[in-house]
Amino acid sequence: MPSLLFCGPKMAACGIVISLWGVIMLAMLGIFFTSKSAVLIEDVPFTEDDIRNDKNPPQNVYALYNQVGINCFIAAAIYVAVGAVSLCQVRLNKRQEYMVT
C-alpha cells in the first residue's frame, strides 16, 4: 500500500504553526479591510486617476476595500487547507512511529 506521508514530523509541525499564524493574521486583515479601516488605505490598489475621473469616488474605494478583504479571506481559507494537510502529516508520522516493518 502506498504511503501518503510526504514530509517529516518537524516540517509538518512547522506547517501547522505557520498556517495557524496565517489564518489569524489574514482573517484579522480581512475583517479590517471589510470594515474599511483608514490605516490600510495604502494597501488598497487605486490610483489618483481612478478618483479624479469618477463622480462617486468613495464608493469605488469602498468596493476596492471589500475586494481586498475577500482576497484576504480566500488566502486564510488556503492556509486552513495547508494546516489540515500538515495535521494529517503529523498524524501519519505518529502512526509510522508505532508500525513495525
Contents of the next structure:
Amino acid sequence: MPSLLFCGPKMAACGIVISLWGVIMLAMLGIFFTSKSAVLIEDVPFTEDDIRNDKNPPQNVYALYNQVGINCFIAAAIYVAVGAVSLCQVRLNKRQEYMVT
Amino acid sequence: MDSLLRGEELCLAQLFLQSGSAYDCISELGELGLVEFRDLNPSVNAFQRKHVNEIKNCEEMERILGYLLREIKKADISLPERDVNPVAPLPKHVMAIMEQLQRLEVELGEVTRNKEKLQKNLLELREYTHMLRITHSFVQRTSEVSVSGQKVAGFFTSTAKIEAFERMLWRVCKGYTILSYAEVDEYLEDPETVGFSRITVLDFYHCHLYPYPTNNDERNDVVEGLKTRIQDLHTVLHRTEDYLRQVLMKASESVYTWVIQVKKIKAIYYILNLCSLDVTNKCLIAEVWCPVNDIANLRRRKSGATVPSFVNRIPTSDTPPSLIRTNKFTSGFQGIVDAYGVGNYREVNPAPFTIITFPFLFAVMFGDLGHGLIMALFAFWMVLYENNRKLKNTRNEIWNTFFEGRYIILMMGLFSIYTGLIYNDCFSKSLNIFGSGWSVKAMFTAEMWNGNRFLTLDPNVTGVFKGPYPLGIDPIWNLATNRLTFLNSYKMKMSVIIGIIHMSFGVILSTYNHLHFRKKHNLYLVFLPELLFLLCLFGYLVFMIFYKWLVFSAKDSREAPSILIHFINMFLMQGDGVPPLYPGQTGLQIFLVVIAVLSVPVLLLGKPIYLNWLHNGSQRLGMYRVRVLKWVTSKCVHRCGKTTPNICSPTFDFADEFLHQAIHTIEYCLGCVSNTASYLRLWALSLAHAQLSDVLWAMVMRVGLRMDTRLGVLFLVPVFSLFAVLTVSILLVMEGLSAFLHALRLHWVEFQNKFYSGTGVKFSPFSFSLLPSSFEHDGLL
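Given the form predicted on its own, corresponding form predicted together with its partner chain:
Below: every chain and molecule of the assembly, starting with the one above.
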C-alpha cells in the first residue's frame, strides 16, 4: 500500500490553519447571509429583474440570500473535510519523523 | 525603582584581586554577569599583553574543536542536546584538555589517512580486475595474429580523453600501436579527485599502468589473487570505518562541554589582560562599571571567597554607560528605542511610553478587526510556545526577528482589534452590533425622494437620524457612496489631534531631563517657549476642531465654517471675510500669534545670553553673579554623583552655544509645522488599508459568493483559500510591515526629537552567557 503521506509538515500545518479559518469565517458568513444582513447586499447575485418584477417583494432577494448562505455552509463543511485530511497528514508526518530519529 | 524610566545608576569601582585567586574571581564574575571591565592597558597591543600565550593556546584548542565538529558533522553523528553549563576549568586542567584534544586530532588524522590509503589500494585492485576482464575479450579476437615481443599494456583513463590519447600514442609509437577500448560499466570511486601532473604521456592522461600476464594460466592466477586481496581490503576498510565512527561518537559526547569551557577560559584570560598589576606585583587591579544597587552584592561575593578581595568605589568624571533592566516583555520595546540610539546616562527613556503609544499608532494605521484578530492569534501562539526549543533556536533570520518581537506583535494585534471596532471594519465589512442610528423608512414616509437619484438620507428630516452609534462608526456608512468623504474628514482631524498630543507629551517629557540634570534655566528658557509656540498655534487648531465638532450640527451644516480658512486668516491677521466662530475670536487669535512669535527669540537667545551672563558677567553684578553661581554649582550634581565646589563647565564658548541654540530653534519651529503634517500619514495609511481590503473582497471573495450555479459552491472553496493567502501576504505582512515602519518613524523622529538625544553607550556586562560562539556562527553547533 503506497504511503498516504503526500505533503510535508509545513504544508500540512498551513492546511490546518486555512481550514480552521475557513470553517469559522464561512460559517459566520453563512449565518450573516441567512439573517439577511444589509451590508452584504453587494455579494448577493440579484439582477434588476429580481427587484422590479417581484410579485411578493422582497422574497426573491431573500431567496437569493438564503441560497448564498447555504453555499457558504456547504463550503464550510468541505473545509471541515480538508481540515481532517490535513490533521491526518500532520500526524503521519510526526510519526515518520519519530521513526527516522 | 525607576530603572525603566531613566536607567540605573552606575559607579566606577576598583577590584583588588589577589594574584592567586584572580582567575577564580573573574570566573565567578563571568557567571554572574554584573559588571563591565574597563581596559586599563589601552596603549598595549594584543601581542604585548601578559596572557598572550594562554590565549594562543585557547585559539589552538578552538581550531582543533572546529576540525572535530566538522568531522562529526560529515559523519552525520548528531550531537546530544543538553543544556550543560560547565564552569571554566582551573589553569592546571587547561593543559589536560589541550593534550586530550591534541591526541584526538592526531588519532583522527591517522585513521583518516589510513582509510584513504586503503581506499586507493582498493580502487587500483578493482581497476586491474576490470582491465583483465575486458582485455581478455580483445586478446581472444586477435589470438590468430602472433603478438610475440609486443608489450600490451592496459590502462584506465576517462572516456573523454580517449581520442586525444589515441592520437598521441600513435604519434609516439610511430604507428605501431593497436588501441582498443571499452566502456567500464561499474562506477569506481576515486578517493583522490585531484590529479598531479608528471612527465610521462600516460600519467599526463591520468592513466594507471598495469602489467599484462602473457598466457591464460598466469592470467587466471592473477585474477584469483586479486579477488582475495580485494575481499581482504574490504574487511579492513569496514573495520577502519567502524573505528573512526567510534572515535567520533566518543568525542561527540564531550565536545559540547569542551567548546563552552574553552570559550570561558579564553574570555577569562582576555579580561585578565585588561587588568593591571599594582606596585607590589602581588595584586591585580581591575576597574569596573558596576550598578550601584549591585555593589553590595559584589562585596558579598568577593568576601565570601577563601582569599578575600577588595571592592572599592572610586569617584570619576567619566560618563558611565547606560543600563536599563528589561524583562521579556519590555525588551522588545527597549530594542526598538535602542535601534535609534542608546540613551545618555540617566536620560529619560522613551521605552515605557512606547509600550502603549507604538501599538496604538500602529493600530490607527492598520484598523481592521479581522486582520487584528489574526495578528493577535499568531502572536499569541508564539508567546504560548516561547519556551519550545525548536522555535527558539532556528537559524532563520526573518523568523528570529518575528519571534523576538512576539510581544510587540501581540500588543499591535490587540490594539488593532480595538481600532477595528472603532472604524467598524472587519475584512472590509461593517458589523451592526447595536443597530444603526439612521432609518431609511423615515425618509421614505416623508416622501422626499421623488426625483432624487441618490436616495440621500437627510438627517434634518425627522426620524432619519436617531442618535449616534454607541461605539465607533455607524455601519450604514459601509453602504453609502459618500463614505470616503465622511471618513477622510474624520481621520484627518483625528490624525492632527493625535499628533499634537503626542508631540506635546514629548516636549513635556523634556522637563524630566531638565530637572534631573539640575538645569533649571532650561525650564524657563527652553521648555516654556517651546511649549507656548506649539500650543498657541497648533493647540489652538485642535481647540477649533473640537469647537466645530461640538457647536455645529446637521441643522447648520450649510453655514459651518472651514477651519483651515480660519487658521490661515489667523496668520494673515484678516478676520473680516468670514463670520467669527465665537465672539472675541479675532482678539484671542491676535494674542496667541503674538505670544507664539515672541517665544521664538526667547528660545533663540535666552539660553546663550543667560549662560554668558552666568560665566562672564560684568563687575557691577559681580557679587550677585557669584552668589547665583555658587548656588547653581552647589546644586550641580555631575552625572557620576560627584559634587565639587568648582565651576561645572570651566570653559564657556558663547559663539558655540549660540550656534547650537540657533540650530535647535530653527529645527524646533520648522519641525513643529512639518511634524504636524507628518502625522497625516495616520490617515493616509488607514485609508490605504481600508481600500486594499475592500478591493480584495470585491475582486476575490465576491466572485466566489456570486456564483449561483450548482457548482458554484465548489468554486467558493478555492476562492476562499486564495482570499486567505492574499489577505495574509498583502494585508497582514505587507501592510503590517508598512504600518510598523511608519509608526516607528513617527516615534523616532516626531516624538523623540522633542526630548531624546540618544548618544549614549550601552552597558555590556562581562557575562559568559552573552558571549557569542564562533561555531554557532558557522552553523556547526
